[in-house]
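Let's start with one chain on its own, the form predicted alone, as structure tokens.
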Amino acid sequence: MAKKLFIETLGCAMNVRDSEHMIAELNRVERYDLTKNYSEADLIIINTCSVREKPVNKLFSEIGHFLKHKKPDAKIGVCGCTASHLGDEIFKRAPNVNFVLGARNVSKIIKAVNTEKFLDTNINYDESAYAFGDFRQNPYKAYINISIGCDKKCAFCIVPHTRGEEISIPHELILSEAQRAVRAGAKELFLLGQNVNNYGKRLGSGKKGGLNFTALLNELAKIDELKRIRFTSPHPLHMDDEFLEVFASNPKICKSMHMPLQSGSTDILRKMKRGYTKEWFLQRARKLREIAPDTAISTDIIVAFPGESERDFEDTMDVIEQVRFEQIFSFKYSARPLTPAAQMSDTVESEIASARLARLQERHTQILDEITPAYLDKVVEVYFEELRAGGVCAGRTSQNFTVCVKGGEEFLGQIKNVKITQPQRSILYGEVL
């Protein structure tokens, strides 16, 4: 008789990967059946994300609820980047834990589930050449991992503490999971990494070379049957002409491009080790908009870092009136342990910070009112791939704009062409052709 498991995934499309590898490890020798209700499940697994303060304060109350609602004899275990920062702490403050397990561990699963009071958060240890099963709680959309932790030294960032260095997967292997997923049903890739565009710089066991990610982008493309891939995310610093040129030019290779800003003052960008100026980054946007206009850009954008003037912040609104981004990812400055920001004096007022965001954000409310209704009318490529209720069926152009359609199960896993009849700022609602 199978098992029955519950797993709450916090946080990145890389956690939620990270997921679908526990459950295929934990398959390969006892069935379990997933749960969304987490009183009747054997095996509890929250998978965290430390990226940010609240994530990290909204564990100790799951854990809390979960402990008041579960069978007698359920475990749990904390597994991902704050098990990673934590560590035994997690035992301290919620002892009947059963196991923790870190964000560069997750091959170890079984092991974790059958030793009590297991604890793993070795950020050193290598799992890159480890083939995981197959899972995909979507079939339609194969997430891939083809680079584990990250170099980048940015002074607000935790990752480096909870995923550790830089480490590409081999591309053979990256290739073999591409052509599984496809033959499964997929017809769209989501490569995943902390910098995607650094990929290839060092493998595993100190091995160096292999495929450059523009490289492995053209062999995935080659794939018959895969229509679609996507990335996330790339970094500014490694957007060479020839990635740009490839993105531009393979049209397996979907039109949205995540270009993580963080900040548009130069000075800020040093503050941070971002490693690239606000010239260089308008610089890459608008080649991107010259040779890749149908492209929908999309950012992430830190406010109040500590030290920021108001000057720095007219900066970043600077970037964003040029650039004009179609969808942005904004959040006040959260001071995460042991990285060097959270050391720095010279914070902004969290009032002052409040008002930024704001502003920021009606700002860019504003551009998506102005860009939203030259959608109208428009036929654009849809990828089907979630029944939503209400009879509604929902899918991404390759802008990854959503879009809704009346309909059902017939168009899952399709891709149609759609009339925009009433583009709204977050959701584009049209009639399939």
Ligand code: SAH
Contents of the next structure:
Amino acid sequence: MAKKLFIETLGCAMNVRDSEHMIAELNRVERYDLTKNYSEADLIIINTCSVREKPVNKLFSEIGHFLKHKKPDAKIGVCGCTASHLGDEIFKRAPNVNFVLGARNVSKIIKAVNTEKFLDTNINYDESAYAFGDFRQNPYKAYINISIGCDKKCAFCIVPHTRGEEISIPHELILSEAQRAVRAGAKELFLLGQNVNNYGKRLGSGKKGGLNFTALLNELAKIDELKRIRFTSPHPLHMDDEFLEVFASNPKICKSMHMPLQSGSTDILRKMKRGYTKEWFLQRARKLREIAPDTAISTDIIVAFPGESERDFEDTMDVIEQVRFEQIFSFKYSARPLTPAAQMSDTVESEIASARLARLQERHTQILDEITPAYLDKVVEVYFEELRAGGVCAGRTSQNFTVCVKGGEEFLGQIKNVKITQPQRSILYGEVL
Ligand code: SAH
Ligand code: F3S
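The form predicted in complex with the named molecule is what I want next, because the block you gave corresponds to the form predicted alone; please supply it.
Complete assembly follows, chain above in first position.
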């Protein structure tokens, strides 16, 4: 009988892709099938995130829960960013864990499950040439890693300490993986990296890559059956004119741009080591709105970074007014080990941080309530990718808005025109034409 694998994936799209890689390997070599029920699993994997403190705190209570409910001989492994930065400490605090595999080492999953107390957290391991099997949680949308790690060292961010130095994956590997995914039915590619628009600066071999990010986008767009390309995350610092122009002019590139602002205050941006100013960010956003007016812009914002004054926060609110982001992911600053910001003493009180976050989120909700009603009676192109409860099929517009219609499998994997009949804040409801 096939063995069963339960995997819990926390955090970002890169973790989703790492989980897909492990699922594929475990299936190909060890014949594991996925289960949604951890009490029947022979192997339980938690693929962790450590960007903020909360999920890290949850890890040990979660391990305890799995230990209590698992089959007696089932193994438990901890993978991902928290595995990278806690390493051996995980065994110390949870001696029944069988293996700890860092974020950049998922290609070693077979060795990990077959070795007693396997630990590997080498954050500079180069697994870019590793040939993984094909497994995609969603066959219509193919996540593809184009780079690993990050060289930026933003003062608040633990990622460079968990995913190591930035290396780009050779474009030949990306193009062939893209072709395979498209042949298997994906009409959309989702390119992943911490700094995608810095692509090609350095390969794992130390050499410069053959293509930069815009050239890679143009090459991928030549794949006939491929209809849509998305990517995350680009860095505002590298949003030069060439990048914005290729984004605007290539019809296969979805008109959804993530511009992680973090703060609107130039002083705070400098303390964060983001490498750009408020003015640069605003000018890039203005240029984008000008040359690609149908683009939806999303962003990440951290409130209450150490030293953030009322005036600094007003600068962030000002950028929100000026750019009118279609989507904002906002977080209270969370001090992370190994980061320079964790040593800063001018921390902002928790109540002030909460009040700022609430104010920002409230204002953004109002902005969305101004934006979404304009979709009423509009016809949008939707790529359907998921069935939902109650006979609903869901997909996305090029701008990354979720659209739901009455319908089922007949729409999956199809691009259809949809007339919006009921635009709501986070979902547009409509009818297929
Ligand atoms: N490379 C990605 C960032 C990955 S982390 C990018 O530039 O978009 C994802 C988001 O988590 C960041 O953009 C940031 O807004 C948030 N984040 C990272 N570290 C954080 C911290 N210490 N506290 C609060 N939010 C943080
Ligand atoms: Fe983190 Fe900044 Fe890199 S947010 S992932 S160090 S670009």
